[in-house]
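Consider the single chain below, provided in structure tokens and representing the form predicted on its own.
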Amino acid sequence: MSTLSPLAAAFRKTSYIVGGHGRKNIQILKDALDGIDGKLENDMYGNGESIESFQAEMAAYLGKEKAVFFPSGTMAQQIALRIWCDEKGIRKVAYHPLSHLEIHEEDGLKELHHIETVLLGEKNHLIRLSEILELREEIACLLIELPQREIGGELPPFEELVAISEHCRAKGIKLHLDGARLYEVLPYYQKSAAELCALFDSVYISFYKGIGGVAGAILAGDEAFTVKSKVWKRRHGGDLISLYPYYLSASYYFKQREPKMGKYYEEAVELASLYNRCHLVTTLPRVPVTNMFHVHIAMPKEKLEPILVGLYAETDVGLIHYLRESSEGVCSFEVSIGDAFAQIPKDKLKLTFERLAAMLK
């Protein structure tokens, strides 16, 4: 018996979906491996020509001396902060109250590494330079997430990032980039990855979020930092006997999709405009700054869900498979544009939003 909600079941039946790169299934891995010579030697415990070549490519892309492939970003980021705390002799770091490390990792940083955290700023806005300047606690590292996912993918001005970087370097504070969606911010800033990463001492990027790979992450920095990261990777059990399904799929989809980030961004602006024309609907930000944004609909879940189920059945287009009640009488969800959006016929997309607008009135 299916355990899917009525909305998720209706979403699964649609032929077209608005977000992401398509249905998540084993074909993702099959496509990535299809063109690879089966005689290619696999990596062994993080060593081998194929993984080392990929790591070198990513280091060059990010403008860093070295890069190390990790099976998960959770592992990579906790290790980055541990390294900086050990180096500084201070077991305290600062980040946004809605950082992934704070709300999605079961306090791993605190329980595994005994690192104290300072929650900087307020939940509903970005960390501001003024708040960093007013910080009186001594910290080893400041983590900045670009974009700030939990508040709709907001971004600070590039000039403010420069000022934050300069302040941290003057104060001897290490600056770490949670760049899980780094590629997605580059069209807005009109900067290369290397130009942006030059502001940071260490950088993490993901290969399954915006890129759509199977799993995996890169942690990059100077050589001394990455040597230490490999030791901690082993301690965390991250040196699987082979990681090739992850980094080969990462490489495949990175080459396909990193060049499309500008297109995804433009499509996100187009889609947000369609949402904002509907009664009771607003997007955050109103005009997206990346290919990701949040949608808020001022209607209780028990009323909105059957409307969307009916919409999907009528138009064959799935907008979202879940609803989160963000406040009383308001539902929200996240949209991230990838390859799937371009597959929707324009007339079908237009009809879908015309019908949504009518149904919400």
Second form
Protein chains: 2
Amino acid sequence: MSTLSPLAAAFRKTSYIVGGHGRKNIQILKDALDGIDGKLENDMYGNGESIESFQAEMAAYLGKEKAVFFPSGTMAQQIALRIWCDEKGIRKVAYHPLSHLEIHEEDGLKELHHIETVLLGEKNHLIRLSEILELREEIACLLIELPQREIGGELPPFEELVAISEHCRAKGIKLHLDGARLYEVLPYYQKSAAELCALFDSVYISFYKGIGGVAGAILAGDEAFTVKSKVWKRRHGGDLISLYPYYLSASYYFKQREPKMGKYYEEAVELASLYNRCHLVTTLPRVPVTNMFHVHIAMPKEKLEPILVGLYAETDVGLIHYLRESSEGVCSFEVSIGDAFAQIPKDKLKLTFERLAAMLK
Amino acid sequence: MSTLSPLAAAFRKTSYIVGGHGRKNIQILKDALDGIDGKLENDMYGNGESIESFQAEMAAYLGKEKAVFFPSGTMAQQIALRIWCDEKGIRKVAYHPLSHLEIHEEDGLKELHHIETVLLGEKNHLIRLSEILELREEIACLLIELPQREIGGELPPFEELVAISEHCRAKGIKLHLDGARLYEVLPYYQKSAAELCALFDSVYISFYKGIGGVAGAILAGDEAFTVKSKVWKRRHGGDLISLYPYYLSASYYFKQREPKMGKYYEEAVELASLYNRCHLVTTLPRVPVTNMFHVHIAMPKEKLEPILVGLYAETDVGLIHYLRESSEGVCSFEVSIGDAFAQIPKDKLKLTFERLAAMLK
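Can you give me the structure for the form predicted together with another copy of the chain, which would complement the form predicted on its own we have just seen?
Next comes the full complex, and the chain you just saw is listed first.
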């Protein structure tokens, strides 16, 4: 069992936190279940009224023919790419070098599905249309992540997505959306989920990131695609006898928070501007385009950590519970705005950033 | 959305049911969470005090060095076999022709892991020691399922298991236990879980069959094995951000029901004898060796179904909600005893079987 770092311990003691929807604990599930009659029948291996109606609701939201609930996005996305590779008879897909599949999944796509990957573009920027147009290798599928999390949640202009989609369709390349944070990009694009998803052949969305559910994912596409995805779901061991703890909580928090994504986005812009006023601090993007962004502070961890510990104790506001040393002498962390931000009294927030600015001088 | 069969509808209306732990609905999870403080921290990708302590408890119970919680047995067992194949450098395993992996998993083992299988023994009997001794093909691992569910939950004598284990160790063949219903065999063998598991290199147990939890599984073995299993769990998409709905309910029902397995077993023997007194009815095994058995009734489905519908309406006791036509003119179904059986007043049960016997004459 791991012990807390001094920063995490100080963070835990604060009354207010800047990111997320509040402390993570099992109350999240208890709250979601409280309003549901215990006599509701559980799902059985993907069948049953409650799972089927949630899937139908999500299919409609995404503007796709069908949607299938999965325990995880890792499983859903590998399966999506496998189906497209099988369909095209090409064992190769392309995605950004910092795609979740490349850096967080222990190479499941390669080890389980023997699919080769083309890393498109550079680590520090989005995949560009020109890079897609110049691609000479034959691929079955291109995966686009919106927003691109590992570079602070950046987004291409909508017109560029349209051009990418048109190119892929013309070339017979399937286009898959890693939409773990799909809801969070809609306010910037001023589009519905269905309008955005219409550019893609298949879409994955997550329920514990922006939505703050317990876990779980939806994979959506046309009927033939989703039928195949259920076979692979069973092969992966994801066709659990019951998935209701996940989709019931997903549904509960989706209804609460999907309509608030515009508010979270505006608050992220506000918070980023507070950070950017501090010496040594920059955010990526400078002006967020979703509810998330990255913060870079040009100070070594051993110097910054005690400053933050002191700040939390003084202000009772917790900014972040960890620091990553992204490069020599530079710390970084990710911020994702949810319900917690609006709980902080405005004067407390103002004071916190005044004190931070003073401490970093 | 599927509509109920007349038999399932009649079954649902009865006040008493013979098998399982009661009606399946989401109250199962609500009950398990009710006594737990909402402030309990969730697990994060397999880490956290609550998941680690449950895993340690299960490792101790099974007498293994380490245990890892998985969302499903399908995932856990494929991974166990893959690890043993990689270790031995042999892509072949052996199991019974009616193993879960062979008939219920859409060939995940073959499609994802490219492992060949040797089907050992015949569909209608347990794998015999002689069949193992005669095996000429080189295999990495032998999987033994206790009890063998698809043939009514039969068990080999303990001495035969010891001989199988000794043979495998001598030959360098890894021995894996499909112990989905492990608890349920202990009263017959009069052994602890650890004594039985000592014969095996790796063990899987389930929490929704005999235990009646929501879903989930444990895979146990030595430390090196379980470390590898966590890597594969992530590759499969089973390393969910939070698995607590499953392991908290698993822990809750394990504590309640593991000590009752002897009682369930005795009740299964009692119930099987009631069935066997009816004309046209036989159970497999004739005398159960666990809490489960199969019932065969030599009557076509279209004749038997209305008889059962009438019986349920008359007695208010539901025997089963489905009938499988296992062969021409013979219906069969599975019975698994849990908490529900003891709820039926003895005179009601007696009357039910008297009426059934009369109806089948």
